[in-house]
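Only one chain is included here, represented as structure tokens and corresponding to the form predicted alone.
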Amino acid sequence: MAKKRLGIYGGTFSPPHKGHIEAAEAFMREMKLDELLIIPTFLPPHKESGDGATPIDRLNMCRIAFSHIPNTYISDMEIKRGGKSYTYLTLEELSHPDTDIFFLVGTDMILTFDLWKRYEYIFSLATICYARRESDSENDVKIDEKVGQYEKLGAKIVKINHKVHEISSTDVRSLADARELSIYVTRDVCEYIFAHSLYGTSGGAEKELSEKVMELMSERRFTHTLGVVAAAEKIALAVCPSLTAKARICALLHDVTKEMKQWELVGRYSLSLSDDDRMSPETLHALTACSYIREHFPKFADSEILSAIRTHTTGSPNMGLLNKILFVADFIEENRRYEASKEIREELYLTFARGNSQDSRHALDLAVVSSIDRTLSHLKAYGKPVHTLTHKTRESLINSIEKQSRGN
């Protein structure tokens, strides 16, 4: 039986840029890897820290940047280990008799590999693969000399051919303009950088939106909103990283009219209500919010965002991922002290920790059903009506889950 071919690509990734992505794609392709692990360091031994991005920020950006590459997983093993991230410890932990390990480094690292801690031991643990970071030929002789030295020590060295990006993460961090940043990092990573005000950026549109939303809410309601933002981001990163920015916007806006007079808004926007809507006034803010957003925040009146906000209280059959993310985030955010919220949150986050996106999406479906079940029990206990959409949502998800189970 052939050994598993495992690729390891470690680094600071602050931030992960297009050069990193294309190197990873070429690495996967040329080495015919069965699996690729992207491993952000906690504290790199050879670099200065303190660029403003936390280890969790870098981990999250990697989840976003590399999510499209099949059989590629983002590992937090070095971040969890803490301290200086020595490669030999990581490779030692991942070593297995049935696995061949391939370790990707850049030009600068291949030139200084003999300065790494226990570098000769690393040669015995993995095949070293290197990708050029520059197009000039000035380092060709130096690289060839180094490779020759390493091979005499028993190292197996392979060059990965890929498109060269003449920029480093250091250069990217100096760009505070979104238009410049988007040339070198993916749109989703760019949005994450601005949403979290990393590398001296101002936070852009989301920061301005957050300030406006805060003015429309009580302190208690805004605290809940920020909790939903954090939960929505965590869920999105686990199930579909490309939705992270939209998930945060949905969360910021989902309760924007919660503390306003609903029936006045219904009349103002000439909303057509169903009998269920009229019998469940607690859900009206989800409908009025959509009209309010179109009027006051048209920049964010995206159809996916509005759909998620519209269904965050009642649910809806055949909900999309963004709808599910907001629905569950609203129920489980950290400020919810209910035992039901805590149980669903802990179970969901435990699945996320395993790092499998398919399992995470399945867990999200189960979390939607569990949230609905707890809501139904609560409404029944207080003799309140249940919106028809909520029953239909549960039925639709149960059918989908059962269908997936039969397929497996």
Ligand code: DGI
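Rigid core here is just the name for the largest C-alpha set that superposes within 1.5 Å across the two forms. What you see is a predicted model, and the numbers here were worked out from it, not measured in a lab. Numbering follows the first chain given and starts at 1. Compared with the form predicted together with the named molecule:
- Core-superposed comparison between these two forms: the Cα of Trp116 travels 2 Å or more.
- The Cα shift for Leu321 between these two forms, taken after rigid core superposition, is smaller than 2 angstroms.
- Once you line up the core between these two forms, the Cα of Lys380 stays within less than 2 Å of where it was.
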Second form
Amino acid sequence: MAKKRLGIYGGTFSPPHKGHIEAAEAFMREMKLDELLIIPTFLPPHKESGDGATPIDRLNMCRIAFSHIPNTYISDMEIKRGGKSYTYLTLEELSHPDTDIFFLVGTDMILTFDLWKRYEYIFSLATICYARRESDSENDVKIDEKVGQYEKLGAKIVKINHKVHEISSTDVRSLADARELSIYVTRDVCEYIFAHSLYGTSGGAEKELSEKVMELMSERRFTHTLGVVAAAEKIALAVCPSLTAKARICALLHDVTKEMKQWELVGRYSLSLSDDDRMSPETLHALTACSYIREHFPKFADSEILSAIRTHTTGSPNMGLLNKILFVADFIEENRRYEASKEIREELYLTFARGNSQDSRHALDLAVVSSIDRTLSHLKAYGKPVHTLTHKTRESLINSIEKQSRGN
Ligand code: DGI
Ligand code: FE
Ligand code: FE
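Starting from the form predicted alone above, please write out the structure of the form predicted together with the named molecule.
Okay, now the whole complex, with that chain kicking things off.
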């Protein structure tokens, strides 16, 4: 059987920018990799705090930036290991008789590779891959010389067909303006940077929205809302990183009308309600929120966001990922006081920690069912009617979970 071709791409990734993404794509394509592992390096604490991004932020930004490249995974092995991120240790840990390892190094690094700790051992563990810079012909001669030297020592070195873009993370960090920043990093990463006020950024569309939402509700409801934002982000990063920014916005807005007079809103927006809706007034705020958002926050009234908010209380058969993310985040956010919330949260986060997105999605489906089960027993205890959608959501999920387990 052919050996698995595993690519390793390490770096600080503070932040991961478009140059990194292009390099990763070229690496994958040119070396015909079966799998690519992106490994953010550990940084000593004084360096981390200097630029405002924590190791978790760097991991999260990588999850978001590289999530569109198939078979690409983000590893926290160097951050977890701590200390100096020695490449030979990382490669040694990943080496396996059934795997060929390809290691991507920066153009400049190839010139100084013989200063790396145990570099000859590295040569025995991996094929070294590098790409040329866009405009750097004078370096070419030096690089060729170095490559020749390394090859004499038994190194396997491959130049990949890709022109490296000149983008420096240091320069990117100095841009606090969203429009400028989005030239160098993808929109999703840009949104993460603003949402977490990294690299001296402040304000941004989400912060503005958050201040308005705060005005519309009690402190207690807003605390819950922020809890849902954090949980929704965490879930999105595990199941579908490109949904992270949308998940945060859904969470911020999901209960905007919860403390308003529902029947008044139903009238004002001329909502047509089902009998179930009428029998379950606690579920109305999910419907009125959608109309309220269209009226007051049209910029955020995107159909996926509205759909997730509409289904956040009762659920709906065939919910999309964003719907499930909000549904479960609402249930498990850290300010919830009931025991079931904690249990479901812990179980889910345990699966996320294993880092497999398919398992994480499966765990999310199970979490939706468990949340519904808890709601059902709560409603029963209080003698309240169950909305038909709640029953249907449960049924549809159980069916799809069964189908999946039969498929595997
Ligand atoms: O708005 P939150 O409190 O954050 O949470 P939520 O939107 O899930 O709303 C919870 C309330 O909705 C709680 O009082 C139970 C109620 N609820 C949820 N599903 C149903 C329901 N009420 C009825 N009658 N039927 C349901 O299916
Ligand atoms: Fe709600
Ligand atoms: Fe809520």
